[in-house]
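To begin, one chain is listed below as structure tokens, in the form predicted on its own.
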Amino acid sequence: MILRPQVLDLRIISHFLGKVVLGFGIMMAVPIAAAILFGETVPIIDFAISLFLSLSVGYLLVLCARLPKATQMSWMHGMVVVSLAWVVCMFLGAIPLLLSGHWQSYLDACFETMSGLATTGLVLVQDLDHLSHAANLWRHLIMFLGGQGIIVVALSFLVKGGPGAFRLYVGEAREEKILPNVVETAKFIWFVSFVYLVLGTLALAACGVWACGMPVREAIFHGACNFMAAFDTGGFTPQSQNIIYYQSIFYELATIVIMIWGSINFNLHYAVWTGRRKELLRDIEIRTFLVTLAIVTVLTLVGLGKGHVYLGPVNLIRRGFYQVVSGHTGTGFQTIYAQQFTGEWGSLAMIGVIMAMAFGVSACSTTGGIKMLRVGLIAKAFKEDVKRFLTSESAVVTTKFRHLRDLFLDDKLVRSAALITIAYILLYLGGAVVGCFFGYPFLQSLFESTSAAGNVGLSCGITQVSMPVLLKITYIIQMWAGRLEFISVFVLGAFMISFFRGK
């Protein structure tokens, strides 16, 4: 029996939602600092207005709650807060983008903001090459925040530990605690992310200066933006030509390393930091990733070779393999133009990239898609069933796998993996059907839908300002549901229904 929400439920949700919004709003001080550094006056005003509105909304939500200190958050509260937080932050984060004048409508600005928060990378910005440094940095910063998790921001600075903190953490599609305390886990995620940010920015800036001939200050700015997008498997870049702009194989190789590193489970990052580097090659996620990467790479390169699209191994790596890695890690960086997918690649190569985008890499990372853990568990379940048929009826067949520690496969794990996998497949197909409804070919519709729902960002040309409003809204919903992995979104839907049908 579903119970109708009480006033206390709404106050609990309002209190914690306000905390998250406050944390998100404070981050707008970063682009204000960038605007001051680059001497941009108008963006200072844009972000000051947005900062004031965000802090006002967050403060009012906390103030209206007037929550007693001993009140505990339930699983339902945590899930609703998380799913609502992403929507509210989308609306607030879109304000400075709209004020910049580079987005045709508020819906387009919201699309871009959700694309950033969900680390997708699909864009509707106009004249990106002349966007202010402050607004450009904000696009990449929200991607950095979304990759680590906006709830992780709140847990790190504004929310105290306890059962409520863990329920917020799980609601953002993270189930694995790195450290015993979930707040300490959140702080560790941010600590390693900032360390990688410094190191990655310097590496990409060096490539920019040495290989691309960029001025030092611009190289550092581009390095920081591209690292945030690569490590958080997003796909935004400061220039409209994406990675093509840099015309450097060294820049491309550096981003490949960062994309793969960002797609790894944060628990494995902790293992590396604590000296247990062998875990990288023992873990089921990494092993499954290497297998699926090999499969989709062969499929894509065979398709490209069959069509004689690129001549020579270097071109195949820079144009073919790069797109596969970008899609599989859920990043969305491109070294080809969107129209080349449909004009040059052919069906087989596009199917290879669609499969890569659909899979994703690691759970508890910044990548999207189904995730290698689920793919690996389903594969092992099939293998276990085959073993049962080949052994005597009295034999007990068990399957052990390594994921941070030695675990045994059970029906509960397989059922959970299968359900989420089916949900993703339905989401991919649902977006493709909407695309076909508006007249786009099925393969292109499936490509773009998988990119949106898998939080990838590769585009074959459908994502444009001129595409139908309903398709924009469809992709926003796909990015949101795909990033949160459905459960908290379903809980929010049930919570809203309970107002009318609850007892």
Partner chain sequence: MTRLKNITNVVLGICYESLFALSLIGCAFFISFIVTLIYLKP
Second form
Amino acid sequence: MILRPQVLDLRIISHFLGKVVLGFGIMMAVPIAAAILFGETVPIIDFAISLFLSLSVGYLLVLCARLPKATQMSWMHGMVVVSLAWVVCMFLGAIPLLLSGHWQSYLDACFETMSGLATTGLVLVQDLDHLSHAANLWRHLIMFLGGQGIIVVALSFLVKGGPGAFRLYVGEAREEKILPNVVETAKFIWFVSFVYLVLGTLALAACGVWACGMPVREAIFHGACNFMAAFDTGGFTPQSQNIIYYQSIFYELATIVIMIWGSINFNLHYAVWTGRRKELLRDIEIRTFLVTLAIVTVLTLVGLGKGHVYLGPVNLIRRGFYQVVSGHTGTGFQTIYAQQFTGEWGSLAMIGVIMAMAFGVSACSTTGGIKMLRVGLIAKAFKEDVKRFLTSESAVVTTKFRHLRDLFLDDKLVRSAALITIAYILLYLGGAVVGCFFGYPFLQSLFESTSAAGNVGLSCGITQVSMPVLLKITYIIQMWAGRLEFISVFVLGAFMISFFRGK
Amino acid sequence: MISHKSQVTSLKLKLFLICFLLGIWNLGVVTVFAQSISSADLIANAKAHDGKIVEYEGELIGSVLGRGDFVWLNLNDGANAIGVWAPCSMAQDIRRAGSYGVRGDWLGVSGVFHRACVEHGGGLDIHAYGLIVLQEGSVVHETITRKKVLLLSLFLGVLACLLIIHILQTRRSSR
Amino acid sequence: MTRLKNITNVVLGICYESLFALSLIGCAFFISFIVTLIYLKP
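Alt. form predicted in complex with the partner chain, vs. the form predicted on its own above:
In what comes next, the whole complex appears, and the chain from above leads the way.
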């Protein structure tokens, strides 16, 4: 029996939603600082407006809630807060972008914001090469926040922990606790991210100056932005040409390394960083990733080789493998133009990249997609079933796998993995059908839909300002649902229905 | 003996010829870049243009990326930006690159187009034979509109009221 | 001593992960060499 939500439920949701919005709003001070540093006056006003508005909304939500201190949050509250927080933050985060004048409409600005928060990387920005440093930094910062998790941000600083905190954490598609206390887990995630932020920015800045010939200040700015996009497997870049702009193999190699850093499970980072380095190659996610990466790389490079698209191994790596690893890690950086996918690549190579995008990499990382843990579990389940047929009926067949510790494969795990995998596949196909409805060819529609729902960001040219409005909304929903891995989105839907059908 | 009048006529004729030839040359330059190809066409029909000499023009964006004796220039014609590989000597007249608040120099380039340049890792680029600054860049001043100032004041006021309410509420609950 | 050990582990961990990423690039180069030999012989 579904219960109709009570006023207390709404107050709990309002309180925690308000806290998350406050945390998100405070982050707008960072682009204001950047605008001051770069001497950009108008963006200071744009972000100040957005900051005051966001803080006002956050405070209003908290004040309206007037929640007594000891109130507990249930799983339902946690899920609803998470899914609503992403939508509210999208609406608020889009305001400074709209005010900059580089987005044709509020919908386009919302698309870009959700693309950033969900670490997708599909863009609708116009004249990106003349965008202010402040607005550009905001695009990349929301990728950093979204990749870490907006809830993780709130947990780190604003929500004081407690049982409700874990429910928020899980609602944002992070089930794994790295440390016993979820707030400590959130803080560890930040620690890893900041250490890599410093290292990655320095490495990319060095590449920018020495390998690319960029001025130092721009190299540092680009380094920080591209690090946030690469580590959080987002895919935004400060220039319209994406990674092509840098015209440098060293820059491309550095971004590949950072993309792979970002696609490793934070639990594995913890294990490796505390001395258990061998866990990296023993983990089921990494082993599955190695297999799938090999398969899609072979598919794509064979497709390109047969079509004589790129001549020579270096060219195949820079233009072929780069797109594969960018797609598989869910980043979306491109070293080719979007139209070249459809105009030059051929079907086999495109299928390789679509598969790469569909898979994703690790759970509890910054990547999207089905995730290697689920692919690995389903593969092991198939293997176990085949083994059962080959052994005697009285034999007990069990399968073990390593995911930070030795675990046994059970039906509940496989069921959960299979359900989410099916949901992703349906989402990819659903978006493809909508694309076909608007007249795009099936393979291109599937490519773009998988990119949106898998939070990848590679584009074959469908995502443009002139795209139909309904298709933009479809991709926004796909990015949102894909990032949150469905459950909190479904719970929000059920919560809204329960207003009418609950007892 | 040549008369003064015929000398003047001869001089006028020579001057006219020089001006005419200069005019033709300028027209030629303008004509060449009036027929320049768009980035969308280059990318969409890359195979057809591969290895051919093309004329392309666009705004220089980002910065001039120096690579020893050569430079990379990324030129954006409004639709896409394409990388141009040129000797340093060709880039000496360039003054501005486009960014926030700056319109970069509008450059015209003629050179060999490569769909997948073997020299540069398979990238789509143009190796320049000739480069010209068609239009110099300029600074673009953005102004703060009255609408934005009003919005700023409004939301600041709303936030201040909410903060006051929050403080009063906190004091009341602590009593 | 513990702090130094922690810092050493973090540094080694970062190096290990970076090496892992570079080895993936190396494997990709190997695959691309094979593809070049099979399909892109001059």
